[in-house]
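A single chain, nothing else alongside it, follows as structure tokens in the form predicted on its own.
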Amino acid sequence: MNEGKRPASFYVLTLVFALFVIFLYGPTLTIGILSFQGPEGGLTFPMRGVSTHWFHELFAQQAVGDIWGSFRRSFVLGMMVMTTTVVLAVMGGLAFRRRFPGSTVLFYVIIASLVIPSILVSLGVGLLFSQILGWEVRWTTSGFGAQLTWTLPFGLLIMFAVFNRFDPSYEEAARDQGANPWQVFRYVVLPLIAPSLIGVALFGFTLSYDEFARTLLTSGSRNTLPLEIYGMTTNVTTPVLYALGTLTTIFSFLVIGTFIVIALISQKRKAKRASDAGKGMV
């Protein structure tokens, strides 16, 4: 009679999960609510009216800071890091499919950057560019390199997992049909790993877009968006700061949603190709 009754542990775990979601998204929701304060509103509760006044102020005020310039820099830097991470992760995944001398040591050297404190990486990269190489510290050079130390290990770990499950018989079948190495990669390997590449790209862009510590000492005189927002916390005392946070959060969700849609389309095309291939064999 109790077959359909849920155990007590189910309700306990549900409560824990609900508390986790509140803890995870509570601050973001709070900022979103406070960004709709009235013209007389402040940075704390209780709210004084409800309006979109501070969003208008964000777009109208040029004295707030270099908001749109920093946004453009973060977006461009994110695209640079994303593209480089995808290319190098695929190359690294292909290279590690076969054992070679020093592969184990190289693997741990790559992963080690994940456990090194980010501020030390930022300091080291900044010193490398400015003191040792004699180059100017800029967000397009030293900032780009510092962020790669953060995104590339994640991309490589994903590709290692993908290629560990990859069935080499597909490549062998293509070679048996006379395909050269490039054709095997272009028409066999790449379509099969495409959904994973979208995941690597998402990691690369989002980790770069909101990275603070590794960019702090490597961006030079031009701030990225996280650095600009941090600077605003010391001199902006109106909900315009919350309006900016709300817009950047919406943009982040739009980026994630775009990648999810691309992944779903890629999976549908992959399933369709597999179905067409099966019909052709029949």
Given for the second form:
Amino acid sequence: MNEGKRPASFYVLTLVFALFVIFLYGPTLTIGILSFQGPEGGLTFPMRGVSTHWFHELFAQQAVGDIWGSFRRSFVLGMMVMTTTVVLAVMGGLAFRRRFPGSTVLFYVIIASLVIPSILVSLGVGLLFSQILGWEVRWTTSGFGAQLTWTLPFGLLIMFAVFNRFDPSYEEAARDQGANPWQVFRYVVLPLIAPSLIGVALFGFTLSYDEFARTLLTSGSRNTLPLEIYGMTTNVTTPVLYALGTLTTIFSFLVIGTFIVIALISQKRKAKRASDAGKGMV
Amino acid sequence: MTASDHTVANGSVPPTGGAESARPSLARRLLSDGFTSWALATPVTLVLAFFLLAPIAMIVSVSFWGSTSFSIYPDFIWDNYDYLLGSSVTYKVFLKTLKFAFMTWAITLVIGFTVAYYLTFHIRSLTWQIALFLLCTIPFWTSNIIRMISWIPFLGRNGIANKTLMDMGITSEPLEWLLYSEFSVTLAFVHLYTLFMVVPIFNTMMRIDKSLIEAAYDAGASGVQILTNVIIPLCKPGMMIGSIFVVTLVMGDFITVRFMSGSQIANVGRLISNDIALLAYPSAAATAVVLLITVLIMVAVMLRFVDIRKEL
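The structure above corresponds to the form predicted on its own; please give the structure of the form predicted in complex with the partner chain next.
Below is the whole assembly, all chains and molecules, this chain first.
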């Protein structure tokens, strides 16, 4: 059924799909356009001239809070969460290749981490730190841990899926050739799972970078970027908000694009090196 | 499996030369009793124990604490629950939250299924499938708050939607219910969370053996029959996983409802966050516990229809 003339439903569904994509991207594009409002312009159309006024405003620090500081914190936190998520997800993925005592319980805790409302994590971590432990909440400690409860399950589920499809005969072959455990991991397993790790890293960074609810009560006195933006929504009523939105969206696109390019390159390298079947010994 | 785990767990890098003969047997012995798996799973377990389970336990215990207008103190009283469950507002707010969850679920399910169906069965090359799939997923990796904000120029009184409707002569004055209403809240939910439906449904749909569809076709099934008797039943696991995501995200939300309703609509998350803002932590905790129980029951019901471990 996959060849020949397209059925009529194809054209209908293409239209639906196109509308869906417009629905996804349209609003973001709109604020992209509106962020170039002239200095007299407001939050909606019409455009009163075209300028980069609101971007300049953003860089003039006194106008709006500590945007650059919060961006820096969000970036650092994103890197911390990303690294931890990748390492812990790989370890967890390896662990779950066999059943071990308590593995089912741990599996359901991981699922629970995904479904428990984020505000509970935020509230609970905040209370635990302030009421019981007497520790100050900080974005590097409580904020970092609270975000891990969101990124780790994604990373782990990806790794579970990867190892479910992993052919152990590669490892056996390496062991038969005398590789020690670390060598098996470093030279056989790791290169094979590397493309998926890029996916895990992408989830780790972007989910952290954009996380709001889990950081709300756990970041302490210094805001991350989403918290800063949220604060702005209540007291900034100029297109400066759109300018900031446009910049962080462009930054997100750059991050996503980088990850996708890395994934494509590593996929290609893998394909090039993967098999020498039919090339030798004949 | 694999002796590699042992060393990874220890975080040590064994020397690449020498001593190899002794290692595999030791590692294998440790592996056989699951020790290595445990060692590898320990960091994840610790993180989730400390940042998920302990905080939940904390919330449960604080929900029994007492409070004055300026402080909270450890206690074991049912006042918070009495007050919560004795107030008619609570039930109204829970119902409203369930309504949002149901509306969003129904709409995202239809859209998610349609998009996944289109990508799976109408796009013929894998490259295009991946490209269009990525096109759909990229917004997922950008900021939710920005995506909410970006509806303002669309839905506002002088927004694009109202302008267009008035230019077309459909309405004579701006529609007030476009922004800061149940409509805008639901729209934002659909906008934010449809991806969570598309991805798992697409994932299960791509695994459907095409020969099953050929077989149904050869046996004389119509397009609709193939859809309802073959494709939809086989997609159920993906639909369930997507539903779990969407329902739990909407049930626990407080920010979308606050922002898109202009603080005019309450849901359970906002009940909690308002209490938090007033530093009424015991009351917030009691509401949170009731919300948690509600969500866990809903998830437990949905999990009966899908074995997640099998779907990975």
